[in-house]
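This document opens with one chain alone, in structure tokens, the form predicted alone.
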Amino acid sequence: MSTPFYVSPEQVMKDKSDYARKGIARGRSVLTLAYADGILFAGENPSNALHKISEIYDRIAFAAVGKYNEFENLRLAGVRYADLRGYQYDRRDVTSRGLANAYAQTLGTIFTESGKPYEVELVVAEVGQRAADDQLYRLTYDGSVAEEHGFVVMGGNSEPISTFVKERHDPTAPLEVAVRLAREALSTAPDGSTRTISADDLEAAVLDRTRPRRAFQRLVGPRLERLLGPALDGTGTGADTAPTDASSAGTGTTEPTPETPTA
């Protein structure tokens, strides 16, 4: 008679956690941070159709990392939850805290009862009338909920990005400064090296408290390029820097420079 195979509950939970964390770490990071007039979301995403950042309701937005089909299911469920609650009661009754609790119950049930956990990590954010009223909730694959302040980094290369943002983040800075900080942070590699993320590869959106009712707005095209500023060349200055010699400035003529022979 064969001995039945047994795995302790602790080992099962540990294996599920390791599996989910590895899946989330393979994705590209998403950064959420507060700025003077609201909340900014930014993430490296070459796709123009598969969004990691989306609107949920009037002043609530959602950002995610991990498996797209899984967090897309959660996004759609959140939209249905918000629409139904706003229709049955009042639009003011739809809150990020209620949505975060609903997500936590769903993720917790999937983690404990299904054979495979969701490989996702979420942020649910709500912008208030004042900066002090803004709310940020971070949800992990097992249904854990944490209220965050200032900024949240999820997925991929999260630790060095979090350290970078913590040293430089100013919640009272304007949107331009926040966008440039986000791109610089997302460009940081684990070994300390940096690269340049183009505007076409950066997905960005805001919850703008100055907008009436629907605060969510995507940053795309020329507006995003203006916020990011001129591209940097290898010397750390703008590539379109004006020349400063006398001939180009129109201050007179200069003697022609003799050509130097090359070897």
Contents of the next structure:
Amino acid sequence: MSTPFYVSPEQVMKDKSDYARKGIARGRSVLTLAYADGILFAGENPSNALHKISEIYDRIAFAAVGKYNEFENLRLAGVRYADLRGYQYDRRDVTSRGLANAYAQTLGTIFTESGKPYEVELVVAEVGQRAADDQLYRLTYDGSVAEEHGFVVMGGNSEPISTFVKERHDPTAPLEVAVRLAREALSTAPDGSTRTISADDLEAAVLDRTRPRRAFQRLVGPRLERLLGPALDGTGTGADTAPTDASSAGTGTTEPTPETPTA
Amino acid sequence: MHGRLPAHFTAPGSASFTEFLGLAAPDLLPSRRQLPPGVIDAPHGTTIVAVVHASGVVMAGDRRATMGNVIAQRDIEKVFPADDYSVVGIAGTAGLAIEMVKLFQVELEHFEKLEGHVLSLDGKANRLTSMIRGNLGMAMQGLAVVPLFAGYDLDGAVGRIFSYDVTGGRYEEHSFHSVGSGSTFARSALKKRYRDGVTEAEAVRLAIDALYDAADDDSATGGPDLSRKIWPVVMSVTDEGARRLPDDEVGAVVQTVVDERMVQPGG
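I have the form predicted alone already, so could you send the form predicted in complex with its partner chain?
The next block holds the full complex; its first chain is the one shown before.
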């Protein structure tokens, strides 16, 4: 008769954490950051159908990295939780705090009770009437919740992106500045080199506090291209090339070229 | 919420909020409700009209709810946006009808969020069918709900109207339709005045004229309340979406209709 090996609880938890972290680190990053009129989400995602960023409720959105089937599962749960609560009580009674709690409990239970933890990291964001009322929650695979301010970076390459954004982020900047900063940040590789993510490969959406009921809106197609402005050449001289391109294009560009974040 | 979200929250498959509600909170589903025998008196909503026009469809409803011979409410709203491109108006037992509309609105938005695309106009009309069918038991006890559904069909680029009977029968109407106690009079009025290809403004005028005629002959339909400035609720759906016409815009049309009726009561 064989006796099973004894594994300490600490070791079990550590193994699960390592497993989840490795899974998350394989995925591309998603960036959430505040701008003047709300909250911007952006991530590199070649698929137009399998989203990492989604609407949950009137003022609440969700962004995730990691294993698609797992966070998609949580997204469904979030929409159902929010719609049920709004139907039972009132639309105003659906809050990101409640949703973050439900997610935390769910992720925590899965982490401790099931053999395989979810390899996901989530952001639950809510826009308020004023920027001071905005809420950002980051949830990790083990059910920990942290309330964040300003911006959150999740996914494999989060360290360099985080450093990049920290130095340049201005929560009172207009949307086009935030979108350009997001693309530049996401283009930063771990070794410090940069490449340019095309508009097609960028999944972006906003929670715009100025919209009447449903604040969530995807930024796609021509609008996203307009916000991104002329493509950066990847050497960090975007600020110089942008106005030149606009003027050489003649009367085609009618929108004023806003200041590019200092690169 | 204690512990993890129950399994039906994360179960993949259905994008229907009603189905989910049946698992998560079945007592909230109108169709699961058991009614004791007997008849109760509850407020009833009355007349709704819808008119197709060149760029979409207009729906209007009077503001009266009645309970027997009593006016239960003089400023009730009976026309609602269902989603960005459709509207729903209700006649029948007001409390149940408003609950049905609320569930229908969540149903459409829920599908859109889960699936990432909007239901077709026919799909939306069919969802409403099943909700009416769920109310059949109550309808047999005198608590019927009869909605009128209209929307802009983005595929065909036209405004369309769907009517229902209490058993959930769904019928597509052409040009115009009306439901509720004053509908016979409203429909006759529309039959005489409607012309193909009317503009949005003309359709609004036709709808308000029809409601005036309904109120003229049906005691349960409220006429324009000039002293309190309570005007019909008018919603228009075009390729730009559904919008409720502001009160001053509706008020101006109502005033014109009333002024003309002063001279020619039959319109």
